[in-house]
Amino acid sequence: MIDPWASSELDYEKLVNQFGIKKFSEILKKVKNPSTLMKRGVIFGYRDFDKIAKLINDKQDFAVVTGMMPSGKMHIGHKMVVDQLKWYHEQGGYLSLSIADMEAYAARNISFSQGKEIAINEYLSNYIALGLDLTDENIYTYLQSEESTLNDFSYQLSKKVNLADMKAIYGFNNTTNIAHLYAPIIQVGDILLPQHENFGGPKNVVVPVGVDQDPHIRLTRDIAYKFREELGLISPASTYHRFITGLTGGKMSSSQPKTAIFLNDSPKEAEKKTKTAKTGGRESLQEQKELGGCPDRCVIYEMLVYHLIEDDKKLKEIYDECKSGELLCGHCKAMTAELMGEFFENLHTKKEESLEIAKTIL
């Protein structure tokens, strides 16, 4: 069972096999101009994305849904979600961005006023600074608690799910509060909202998520299928991305500060943290030169893959030089830290303006 509210180690291969997620590599060639994250295997799985790929290739309408729970700070790993949204927007997708303040209240005890403040100061400001234009007419950003259509729609959708379903999917028990029990239904409403008549009616929707959010996708697909005749709903497609490894190994998490580089860190802090990251180096310098490094197990190399190097040829050179022992960890780490510092310098120059824009969104 996957817990969407708890950080844990994930076996991607096992999850693909257990829950019927298909490998994205099998469909990559069908996507015109795939994103960098798709080409590099960071996006590793999908459900029904073949339908979305065809719509993209044929320049047809489709919607993209994502959500942000305002309960903590954004870290560098969250950038990959924004990168995906930017790519979909460039392909002509309509973006529906939910601020999950109701979920934050139910699962994290975050008040609605506090949730709104965090959403503006932490999430929306960073989304804008990272290059997503939230003022665009094809991007709709809303608070769950303030979207009346969402709440009426979620209540209607809840008719097709029972307590046994919720226990089986999420492991809820007799101590689970009712607000937490209802939070996933609100997420179902979020995902299906672009198909509501107030938003243009039934259409194909894709949800880019980490695999820990797959329980919400499975629940939504099941409910959409049950409403296919009554409301004409189409089961949403989804893609699944890998999580960037934390600085100490394991998953990067906002709740574990030592694992993360936060987007509100100063450039110097970001550089310093990068230099502490776990590498794929050998036990000794001599062994590194003789046997080469292990970039596939290196947090530093992951940072380059996910965020810092756009040029695929340059990235391959780094990979090959590491594997051969020509590129040593100290030099690679220093180079990556410098790139990270430059990225944060650029990000921070945009933050003041992006915060002012963010305040006008909600």
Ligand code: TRP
Second form
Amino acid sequence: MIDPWASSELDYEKLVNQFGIKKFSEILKKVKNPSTLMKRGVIFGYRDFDKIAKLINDKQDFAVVTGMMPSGKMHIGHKMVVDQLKWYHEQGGYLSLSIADMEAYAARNISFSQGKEIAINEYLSNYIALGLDLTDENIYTYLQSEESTLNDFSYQLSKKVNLADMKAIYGFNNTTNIAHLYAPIIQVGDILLPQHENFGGPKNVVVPVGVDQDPHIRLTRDIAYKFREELGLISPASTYHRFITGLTGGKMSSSQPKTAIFLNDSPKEAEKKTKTAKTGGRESLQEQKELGGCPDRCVIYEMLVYHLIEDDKKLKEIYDECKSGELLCGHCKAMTAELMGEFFENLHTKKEESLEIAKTIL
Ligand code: TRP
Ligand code: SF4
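Since we've got the form predicted on its own here, give me the form predicted together with tryptophan too.
Every component of the complex follows; first up is the chain already shown.
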């Protein structure tokens, strides 16, 4: 079972085999203008994405749904979702962005007023600073607790799921409070909301997520299927991205500050933290020169892949030079830290203005 509220290490291959998630590499060719994260295999899996690829290629309408639980600080791993949203927006998708304040209340004890404040100060302002134009008419951002169609719709959808299903999918038991029990139903509502008649009726939707969210995707697909005749709902497609590795080599987690670079860190801090990252270097300089490094197990290299180097050729050069032992970790780290610093400088110049815009969105 995958528990969406716990953090665990994941074996991506296994997920692809066991849960019916398909390999993204197998349909990459069908996407005319794939995003960087798609080309680099960061997005590794999908359900039904072939349908979405076709709509994108043919310039037809589709919607993209994601949600953010306003519970902590945004770290650099969260940027990945924003990058995907920017790409979909450029491809003509309609974006529906949920701020999961009801989930934060149910699962993390965050009050509704706290949730709204965190959403604006931390999430929306960073989304804007990272380049997603939330004022665009093709992007709808809402708080779960304030979206009445969502709440009515979720209630309607909940008719076709029972307690046994919820226990089997999420491991809920007799002490699970009802708000928590209901939180996944609200998320199902989020994902199907663009298909509600108030939002134009049935259409194809894609949900870009980390695999921890797959139980919600499966539940949503199942419920949509059960409502196919009554409401004409179409089961949503999904894509799955890898999680970014933390600075210490495990998971990057907001609740463990040593593992994460936060988007609100200063450029100096971000640079300093980058230098503490675990590398795929060898024990000694001698060994590194002889055997080469292991970029596939290097947090520094991962930062370059996910965030810091756009040019595929340049990236390949670094990979090859690392493997051949030509490139040494000290130099590579210094270069990466500098790029990280520049990235944060740029982000910080946009912060103030972004926050002002964020305050007008909800
Ligand atoms: N449960 C998600 C999280 O923990 C947030 C979320 C709410 C979401 N609604 C969603 C994600 C809809 C994808 C689609 O972060
Ligand atoms: Fe990582 Fe760079 Fe060292 Fe290679 S040279 S292991 S990419 S830090």
